[in-house]
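Let's start with one chain on its own, the form predicted alone, as C-alpha cells.
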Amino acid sequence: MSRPATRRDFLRGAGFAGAAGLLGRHAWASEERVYSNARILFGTMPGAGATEVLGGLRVRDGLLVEVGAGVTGGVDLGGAVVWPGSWDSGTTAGIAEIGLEASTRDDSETSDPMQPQVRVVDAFNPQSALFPVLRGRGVMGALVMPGGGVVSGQAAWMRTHGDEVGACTLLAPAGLVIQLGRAGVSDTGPSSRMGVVARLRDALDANPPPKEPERVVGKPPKWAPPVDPAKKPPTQAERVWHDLLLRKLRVVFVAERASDIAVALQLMDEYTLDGVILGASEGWMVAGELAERRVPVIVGPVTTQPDSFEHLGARYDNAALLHKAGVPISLRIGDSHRAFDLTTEAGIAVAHGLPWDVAIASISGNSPGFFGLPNGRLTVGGEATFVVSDGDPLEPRSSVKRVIVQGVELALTSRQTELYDRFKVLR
C-alpha cells in the first residue's frame, strides 16, 4: 500500500544520503514530476516487504516521495516496467577504456604484488565514452575494482553518469580487493597459492592497528603511552591495513575454486575481517559454509564455463544453488563493456532455477546493499534514479525507453547512436 512521503521520512532519506556523502554533487530537478501507470520493481528481496506493484511515482527534490496505485497522472509511462537499473560489481569501467591500448588502461599497478594504497578514484575518468552507453542500457552503477597482484587496491562505487569525479562517487573506497587462486600468482610476486596466503598473512600479522587509551563512559580515557616524536606516522597502506583490521574497511575476495573460497573464509575467521566473496564459480561446493557465515557472494558471470583449473565446477545453477541454501547472493558479469548483459546473465539463472524476483534484486538493491549503500532500490524517502524498460528487464528483446538519475531524466544518447545516426542515410 502506497502512502505520501511525511517530513520525516523526507529529512530521513535526504540525512542519510548527505551524511554519508553519496550523492555526489548531482544538480537536482526542483520540479515535481510524477510517472504514472506503470508496473514498478522496488530491486529488493522477497521477505523485505512488497517486490513490485503497479502505480506511479511522484518525485520532488531528487527524491521518491510517493510511490504506488495512489500515483496517478504526469507522464503515462503505458504500462511500461520501472525499476532500479542494473549495478555491476567487478568492473573496470572508468579506469579501462580500450584493451590493447596500454595508454588508456589504469585498472592495474603492477610494480608491485601488495598494493593496498591503490584507490581506484585516482585514475577514474567520468568522462568515460563508455558510461553513455551503459546508461543507455539501463546501467546505474557499478563496484570498480583494480587488478593484478595479491592485494589489487581499494575498490569503489561509482555512478555511471557524473561531470566530475565526486559526482560520480557513492563510497570510496568500498573495500580492499585480494586475490586468490592463481589470479594471485605473477612474474613479480608469488609463483604458488602457497605463496599468495603467506604474503597476506605476513602482511596482516606484520600491521596491527595501534591501541587505543581504553575509554569509559563519563570517565577520563586511561593513561595512554606519549606518542614518540621520532616514530614516522603510519605510511597509506599501513593505515589501510589498520583500517581492514578494524573492520572499518571491508575486504572484497576474489575467489573462484572451492578450495580457494574456503582459504578466504578461514582467513576472516582468523583476522576477524569484514569480507564478501566475489567470482565463487564453485561456491556451491561450500553453500554450507558460505551460509552459515552469512558471508554475501558476488555470483557470476552467471555463464562462466568449466574450462581452466580455477572453475572445474562451474554451473549454470550456481546461483540459484546459493540462494537455495541460504547465501546472501548478487550476479555480476565484470566485462565493463559488457555490463548491460547483466540482465541476460540474470535471465539465465532463472531459467536454471533462481527465482525471478531474487534476480531482480540480484542485478540491483542487493550487491550495493552488501556495502551499506540505500542505491538500487525504489523507496519513499530514497533517491528517484531508475530506469523505465518497455517490458521484463530479463528480456533480451526488452529496451530501455528512460533513464532517470537523482530525478533528472537523461538523454539515451552515446558515441554508438551517434555513429548510427551520422551513417544509417548510407544503408
Second form
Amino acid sequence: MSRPATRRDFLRGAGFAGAAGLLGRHAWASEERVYSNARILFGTMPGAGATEVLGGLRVRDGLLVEVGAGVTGGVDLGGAVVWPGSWDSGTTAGIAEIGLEASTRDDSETSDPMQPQVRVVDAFNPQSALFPVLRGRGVMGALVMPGGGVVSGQAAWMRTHGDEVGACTLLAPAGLVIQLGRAGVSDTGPSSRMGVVARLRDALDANPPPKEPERVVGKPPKWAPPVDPAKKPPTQAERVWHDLLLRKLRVVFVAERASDIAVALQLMDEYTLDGVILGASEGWMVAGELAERRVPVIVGPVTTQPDSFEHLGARYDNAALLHKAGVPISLRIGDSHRAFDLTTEAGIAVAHGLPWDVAIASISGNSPGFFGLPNGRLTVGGEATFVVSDGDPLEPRSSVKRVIVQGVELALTSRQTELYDRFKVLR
Amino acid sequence: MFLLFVGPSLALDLVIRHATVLTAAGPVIQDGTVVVHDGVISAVGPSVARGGVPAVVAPAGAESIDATGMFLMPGIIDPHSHMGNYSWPGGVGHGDGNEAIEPFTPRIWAGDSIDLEDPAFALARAGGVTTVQVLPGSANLIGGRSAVIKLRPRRLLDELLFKGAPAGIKMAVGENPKRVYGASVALAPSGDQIQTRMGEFAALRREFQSALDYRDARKRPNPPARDLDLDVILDVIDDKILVHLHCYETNDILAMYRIADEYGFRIQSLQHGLEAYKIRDVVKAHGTTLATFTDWWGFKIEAWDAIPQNAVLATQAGIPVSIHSDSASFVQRLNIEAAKMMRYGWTDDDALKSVTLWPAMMLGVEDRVGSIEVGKDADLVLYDKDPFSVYSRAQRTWIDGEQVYDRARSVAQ
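Starting from the form predicted alone, produce the coordinates for the form predicted together with the partner chain.
Let us now look at the entire complex, which starts with that chain.
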C-alpha cells in the first residue's frame, strides 16, 4: 500500500501517510479483513443495547459486515481495545497550522462581524501536518469551525484522512457558528453582549425565507405570484439565513456563561432555530432548561477553569452534572494540535463523575450524532473506521497501535514520528 | 519563621498507615506507614514487619489516617508557574507577569506581583501541588527573579516563601523577546530594539559585559552609583543565582551556552526546551536540567519540531527531567501529564520523579522536599488510586505536616 516518495512529499515534510492510504483503499476495495480477540467499544450511549462486546470485526469493502464474539481468525489483536476513535468538535485543524504565524491561519474572518457565507471547506487543507499526528493518535474526525465575529461562518464535519477536501468532507455545511458572550465582541463589530444579540435579531428579521407555494400531494401546485424579473436571486448570506429559519441548517452557538446559554435558548425559541451549544462551561447552571428542550451540548474543554469572567462557574464535573440532568452531551478539547488528548479530557470527566461508557460515547459517536452523522460508532453495515489501543483509551498510559479508516489500515507516521526516528540515536 | 508553625493542626503528629508509598527515594513501599513529627517526616517503612524490616511504630497521640488502598507520594513541585502573577479571573487588572518595558529587568522580582488571593492556589493544592516556582514572563531576555513558594493557605507572602531556597532568575531567548521588542521602537526606550536572534544574543553579551565593566568601575575612585540590574547580573556570573532559561530551539540553547561559557555561569534549567532531544548530549554535558511539556506543539514555529518523546529521550541521556505546567490549569494535573510519558518509555519512577524530586533539584531544594525520606519536610499528597491513572483524585494534601486540602471537606472545584 505504499508508493514511491515524490519530491512533494519531502517538501511537505509530513510523510507519505496522506496519500498512501487512499491508494490502499483502491487496492483493497474488495478484500475482506478480519480483526479478532478484542474488546470492541461501539461508541454508543448506554441504554439502547450493549455498548461493547468481546470478539472480532469482519471488514469488507470498507464496511463492517460482522462484529461480535463469533468473528475469529485474521489479525489477532491480543485483547486490545477497538473503538471508533476521537471525534473532536470546534477545532481549527486544517484551517490553521501554527498558532502564532498569521500567514498560516485561515480560521477567523474578521473583515465583517456577520459572515454567514464564509465556509471552512474553502480554506481546508487536507495536507496539514496536524492530520498525520492526530489520526496517528486516534483522532478520526472533527467539526472544523471558523471563529471571529458574531456569525463566524459555516462549520464542517471533516475526516482527518483524505488527500483532497472532498474525500475529507463528511458534512458541509454542518452548522452556522454564532458566537455569543464576549467572543462575539470585536473591533469591527458590536462592543457588547446587547449589540451581539441585536445584530443577530436584525439579520434574522431582515431575511425571512421566501414563501414557497403550498403543495398537496397528487394535486397541481397552487397559484404562485409571477416571478419579478427585476428581483435579484438571494445572496449566499441570505440563503444561509433562510436555511436557518427553515431549520435546514443548525446553529452552533458558542456560549460559555450561563446567561449566554440562556440567550441561545431564547433565540432558538424566538426564531424556532435548530441548534447545539458548544463550550457551555457554565452549562450545569442551566442544566434543567437544556434538558427540558433536549438541546445537545458539546461540552468543553472539561478542564476549563474558573479563570475568566466568561466562566467563573467552570468546574470539572460540568459534563457529569449535565449528563445527570438528562442533557445530551459530547466532549471537545478546544486545542487543535492536541486533539488526541480528548481522551484524557474524557478520563478527567470520569474522575469527576461521568460514567465511563458515557465518556467513551461523548468523544466518539455523540458529536457526529448531533449532526445526523453515523460516524464515530461501530455498527454492522457502517463504516469500518476504528482505532486499536493497547489499553483503556482514556488512560494516558495507553497508546494507539493501529488506525483503520474505511477498511484501510494507515501508517502511523507523521512529522513527529519522522523527527523521532531521526533523533532517537544521536549521530 | 515562627509564623509557619502557627495553627492547631501543626501541633499534632500525623501517621498515615497502610498506604502504597511512592517515595521517589527508593522502591515503592506496599502497605507503608509514614510518620510526621513537627512538620517533618520522622519515619518511613512498612506498616507490618516483613523481610527483616521492622514495622514503623506510630507515636501515641498522633492523628492516624488509614490509607488502605490509597497512594501516598511527595507533594508535587512545579518549577514553572505564573500563579499569582496572572491572578484569576484574567483581566487587565490581573496582568502582572511580564514587565515588557525593556529587554533587561533583572531588578524585578516575581514575588512582588504575587496576588495571594489567586483562587488558582487552592485548586493547585487540590491537585496535590505543594511547591511552585513563580517566574516572570518571557517577554524579556532577562525577565527578573523568581519566587519559590510553598502553597500554604496564608495571608502574608512571607509565610509562603520557601525559606532557604536559592534565588532563581528567568531568562528568555527565541521568538518571544524579538516579537515583543521587534514590534515597536517605542516599546524599548533603552534602545534595545530586537528583531532577530542575532540581536538577542548580542544584547545579552553586551549586558554581561556591562556588568563586568561595572564591577571594575565600582572598585575605582569615584565609582558609579549602584545599579540594581547589574548587581543581579554579577550574581548570575558568580553563580549565586540559578538561571532558568525559557527556550525552544536548539540554536537558541547552543547560543546561550556560548554566552554562559564565555562569562562563566551555569544554566540550571531549560524551561520548555522542546528541542532538547536533538542536543541532549550537549545539555547533559552542561549539567543542565530540563523542564518541559509533554505533548504541546505547533503553537509557534519554535514549537514546530516538538515531539512527545522529548522528555523520554532526555531522561535516557541522563538529564533530570521535570514536567512543568506554565499554566494554572495543567498544574492541577501534573501527575496525569507525567503519566503520558510512560507510553513512550518512562517508568513509574521516572514519572514520579519528574513531578517531585527532579523539580526539587532544579530549584535547589532537594535536601528539603521532593521525596518521602526521614528528615524531609512533610509535603505529601494522598491519592485514592494510582496517581498515574487519569481516574485518580487527590484526597488530602499536606505542607509541613499541615493538611492544606481535604477532598471530603471541599466543595466541588
